[in-house]
Amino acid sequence: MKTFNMAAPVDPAEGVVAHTVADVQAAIRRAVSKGLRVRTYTTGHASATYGPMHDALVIQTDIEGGVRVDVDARTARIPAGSSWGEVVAATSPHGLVAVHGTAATVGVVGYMLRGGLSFYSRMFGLAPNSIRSIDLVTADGEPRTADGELFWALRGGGGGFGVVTAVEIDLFPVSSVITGASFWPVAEAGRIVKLWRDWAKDAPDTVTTSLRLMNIAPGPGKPEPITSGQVVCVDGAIIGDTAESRSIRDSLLGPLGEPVHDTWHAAGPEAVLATHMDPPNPVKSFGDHMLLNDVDADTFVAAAGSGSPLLSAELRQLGGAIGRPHPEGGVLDHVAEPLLYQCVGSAADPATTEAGRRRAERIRAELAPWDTGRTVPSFVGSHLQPQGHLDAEQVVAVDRIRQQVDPTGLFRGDICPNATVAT
């Protein structure tokens, strides 16, 4: 099976390709014949959250039909195994986007989900708030569209609920964006951070930004300024190309000063999954991920800074409409934080690993006093790391909803950890 982190390879007792709903229908009844659990699974970015899948049949979803874009309703049908790389080539053409991620190869369905953050999601929100429907296959081995409680839940409420075959989105008007990245040598990080912190607390709901500490392999299209040694790295997008867009990119990058290199430019908004610099092919990596109230710009470089063996290390704006509660949204419908850490690390050997891995954990001790224990179920690194992003009471709630959808638990491997009280 196929598996973008080919660190974290997927080991299940069987797995099955499923192209239609009737696949899903017939694994779902060979796994209940040999008293296997089921597992669902799409390109496999998060497979490192997946935890252990030896008593399991493993059903990757890749559903026929292609993305389908309805104009006037400004909506996309996506089948499940889609990735955002088809579905933004379907929309920009229209002048419409979704709340789309920041790599092409990523699967649409888990991400929407999982509560998926995009460069768009200061103005829209949290992308689980834009699914208008849902179609799964549950335990009892029927097809259905989710309504009611079940709908609600399935919008961050951690998985296990049977397998998603396609999902319909809400689109928004955006024809034109101001996108790129800049970078400067780290020696500047520690300036920079507590510029752009300080600017990203007031910024306007259109534009959200990431900073990166970044080691950088040199690359096609990659000049050597940035190659050399760790930078320090601000991307992002804008929406709309308009003399307030231009204004708010200079009142980001004017005061940052002369980078090394930069690549901030107008564009359709098709030029946004290119702005991250996501790899585009399979990749061995690890990461780890929190959720901040706020942060020292000194303590983060310290940590995170000069010396460093990870790849990335990023904080992410959030705030604007992510730290809305949405009226119709499902279980996981805003994020109250500030700030979002992550870093990601090269799992290429054991060595570069371990140090990777050693630093990281420096960098959450050095973090603890600004993390608030919760996380985004889309960028947890591992199982295994401390996570959370349900209250109690919304704990119990999904799992009482769960229980009437498969009350045998054999979707219970794919539920996030502390998504449940089920052992």
Ligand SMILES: Cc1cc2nc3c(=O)[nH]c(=O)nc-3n(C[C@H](O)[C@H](O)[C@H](O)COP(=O)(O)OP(=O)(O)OC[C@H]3O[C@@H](n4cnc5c(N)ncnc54)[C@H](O)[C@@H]3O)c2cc1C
The other form holds:
Amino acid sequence: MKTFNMAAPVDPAEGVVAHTVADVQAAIRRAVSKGLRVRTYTTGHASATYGPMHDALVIQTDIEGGVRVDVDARTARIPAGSSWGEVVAATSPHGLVAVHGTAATVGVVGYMLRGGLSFYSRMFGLAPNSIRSIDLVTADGEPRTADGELFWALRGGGGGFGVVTAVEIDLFPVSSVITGASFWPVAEAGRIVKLWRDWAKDAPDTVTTSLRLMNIAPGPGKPEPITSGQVVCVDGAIIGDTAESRSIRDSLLGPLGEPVHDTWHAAGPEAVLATHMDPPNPVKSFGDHMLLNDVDADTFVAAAGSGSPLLSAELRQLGGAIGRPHPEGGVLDHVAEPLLYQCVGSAADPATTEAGRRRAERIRAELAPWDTGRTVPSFVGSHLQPQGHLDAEQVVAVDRIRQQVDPTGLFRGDICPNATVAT
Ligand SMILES: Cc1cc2nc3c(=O)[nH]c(=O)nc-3n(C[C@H](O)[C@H](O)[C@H](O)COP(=O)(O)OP(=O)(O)OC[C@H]3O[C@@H](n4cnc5c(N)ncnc54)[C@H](O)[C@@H]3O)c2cc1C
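Return one more block: the form predicted together with the ligand, after the form predicted on its own shown previously.
Every chain and every other molecule in the complex is listed next, the one we just looked at coming first.
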């Protein structure tokens, strides 16, 4: 079975690609009859977080039907298996956006259930808050639309509730954006990180940005100044193409000085999926992630800059609606920390992987003074990595709800570490 992260292939006892709800039901019945557990995934972007599957039948969801947009209601119904690229293509012509992530290839369901953070999130909040309904097949083999406590727990509760077959989500009116990326040589990084960090603290909610130290491989659309050595990149999206959004862009980019390359431009919302330059094809990679309460620019640059073999070390701007609880949200409805750190390294071969992992460990150690111990599940890089997106009371609550829908623990292997007290 295919996974986007080819460094973490899945190796289940059996595998099924489900195209219909009936396929999912049949696969669950088959697993039960053979004494296997059940695991589920969509694209395998997060396959490094799965953990062993040798005792399980794996259901990869590729449910047919396509994305259906209700323009008047501002909602989209999305079968499990759809990617954000498909959703953005369906919503953008109507001047509507979902709270999608940076990559077209990421699957909607895993992103949504795991807390998804978007370049629109400071305005519209954490992705699970925009879920209107979730259809799933639970361990008893019955299809249902989640309600009450189950609907609450599914939205960020760490998985293990069943196989989601479709979600309906809110869309938001956005017909234009200013989006793009600016790059400077890494020698400028200390200055750029300090200025960006100060700017980010007071920025309006209509803008969400990220800062990365990057090693970019040569390729189409990547000019020599950004591939000839490590660079610092500031990218993101500002909602609207108005005098106000242009002034936000100027307040961000003006003080940073002349970049060696710059792609910021006014565009339709579909352009946001190209901004972060995520890989369009499967890769071999590993990652690490922490939520920070602040960061010292010089410490970050010393740890993640000069000589780093990592593809990127990123600080993502949180705050705004991301930090505000949602009155109708699920168990994970906000992230209080102001800053997200993640790194991505190539796992193309053992030597590159080893060098990258050593650097990731060094960055983790250097950033320890600002590490809150909290994480966002969609950014966690491995099933071995420390995680913490729920407090102890929430873990007990989601476990109780899991026990109701899955008393025998059929889906236990799908639960994120630290999202259960069960072993
Ligand atoms: C290039 C890249 C860019 C990214 N950008 C962002 C970003 O901007 N913001 C962000 O928040 N995250 C981002 N991510 C992380 C991504 O959101 C997570 O890896 C997410 O879990 C991927 O969902 P998926 O369904 O595609 O992945 P999968 O690996 O297929 O699924 C991940 C998990 O989701 C659950 N799941 C998936 N499908 C189902 C289903 N049908 N039923 C029940 N559970 C299911 C399972 O627990 C599974 O283990 C990015 C990842 C990559 C590789």
